[in-house]
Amino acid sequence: MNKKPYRGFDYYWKRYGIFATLLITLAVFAILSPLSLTPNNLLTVLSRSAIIGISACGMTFAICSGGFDLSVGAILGLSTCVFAANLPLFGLLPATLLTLLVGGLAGMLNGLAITKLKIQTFVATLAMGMIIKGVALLYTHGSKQMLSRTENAEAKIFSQNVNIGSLQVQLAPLLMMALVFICGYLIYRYTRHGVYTRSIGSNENAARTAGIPVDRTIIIVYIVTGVTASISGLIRASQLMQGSAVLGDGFELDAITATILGGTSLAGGKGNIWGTFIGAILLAMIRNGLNMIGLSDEYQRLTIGLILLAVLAISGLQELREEKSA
């Protein structure tokens, strides 16, 4: 009779660690602030998680490929400016398509800098983020692009409140996030692009030797991160009814944090799309709960940083044990 293999902490943490962290967070806030677990507030948390989650889904592919994108915050800021400036001139659909095109173009430039100019990912995306923010400031002359709530009411389509019985929810961000993650999972799990991305992240040289189109795959990866950042920008511009170059400041760290919390390995080659989804919800839950108990942004960043450090420490110890047992 065959014995079942021993499954210790490492096995269960990899599969259920992010869910356990979310449940612990829910339990803590249930004690500290019971109002944070009301249905309306939980729906608010889900809606707020969409901005981080959508961009983090794209970031999952970037990190899985062995890189990351530090320009997504700047792309989000530029996207809000493009949308807010062009909506009154051309209408909703052209402004939306132009915003997504700008995000895709910015991502393509990142990919070209990394693959053709052979610039390290950190330097390429950091520099591109600075350039994109500069472009956004020049485009808006350093001022906010305000949208009129009466004349440009169609802008609220990406954040309109919908009543479901006694509950109120911003339904569009949730639907957009669900669509992005479903598409992201199917691409990651069942397409050549997903296989190529994982292979490049595991060993880029071996991937080139095997005939995988490494440069093309990486360019596509960064186009995806640019487009998903632009989608997040559309939602933020719709919620605030304005565009500004500074709206994405620090956003790239939130997207990377949600991805790492979800179980995607910083070493590359291993991604977790649905883990990223839960990671985005976890971040939104922490920020919302700390707001409700009256703690400022500094404490929010401290708490998220400590949680991220703990997750990275556990993952690092797991990798060390795997190396020793190999």
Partner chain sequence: MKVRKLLVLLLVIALAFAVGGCGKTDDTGESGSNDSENTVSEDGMTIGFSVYDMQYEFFQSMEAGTKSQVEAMGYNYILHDQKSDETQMVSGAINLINQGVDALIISPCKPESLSSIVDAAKAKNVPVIVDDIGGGGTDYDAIVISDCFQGGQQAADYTVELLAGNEGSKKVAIIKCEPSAVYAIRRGEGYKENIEKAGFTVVKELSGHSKSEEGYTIMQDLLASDPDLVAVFAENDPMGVGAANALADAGRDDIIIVGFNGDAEAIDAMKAGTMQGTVAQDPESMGKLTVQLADTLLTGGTLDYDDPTTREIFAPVNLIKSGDVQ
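Residue numbers count along the first chain shown, from 1. Quantities reported herein were computed from a predicted structural model and do not represent experimental measurements. Throughout, rigid core stands for the largest set of C-alpha atoms superposing within 1.5 Å between the two forms. Compared with the form predicted together with the partner chain:
Comparing the forms between these two forms on their rigid core, the Cα displacement of N288 stays under 2 Å. Residue displacement note: S33 has its CA displaced by under 2 Å between these two forms (rigid core superposed).
Fitting the two forms on the rigid core leaves the C-alpha of Q300 displaced by at least 2 angstroms between these two forms.
Can you give me the structure for the form predicted together with the partner chain, which would complement the form predicted alone we have just seen?
Next up is only this chain, free of partner chains and other molecules.
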């Protein structure tokens, strides 16, 4: 009698827990600051979550493969520099492609360091992050690469506000996020690469024995994280109209947090692309809501930490119960 509803909670939490958390968060902020429910603010939160979300989508694959990528912040920073430095010289499309290429290349180096040099992902991506930030600082001579709102107006394409009736939204980040997540989901669910990634995350040796091209798969995973971090960089450079090595400082933790909030296990093997999507929105919503209420820095940190802990504790306890019952 007692056992069944207990299991029921686990069942629903696993599937809809992050979504429920999002709704509860929304409800709490709606009470504390009614203006946070205005359509324009909700759209702002959505489009803001794109920067974190797009990178977190790539990060989901990395974490699912049993690793993670601590260099995405540095890649984002370098991407803003490459974009802002090259746009005035070569125009929008070449600068964009070059930025994505640089992101992919940085990711590939991560993948090579992890697979060919057998460096642990933590150390490899941490070191690569330092190197990439160093490269970005050298590239910009330590200063900022500024874009002009009038002369380089085309850079605004990734963050242009669009007015639809009384609504105002940055449409491009939303569309980019939607595209990245749909591709991410399809790859994760329906392609061999998705299956390989999960298998490697569950048991790398078994995957190797089964004839899965482990090294190639991992390299691809990190190329994707690099490229997604670059896409996030494009949006940020466009919003701030500048490129700077420091623009990605601390960003890697946001991307990892969104992914884990979404239910992707750090142990590897289990990813949840849509969970990551909601996780990114949740993170953006919490920050937005706390600002709307006007909470000071100390309490904001406290609150965000507690929410993270609560969500992860529920999932953690649930896994513990599963292990016991298994």
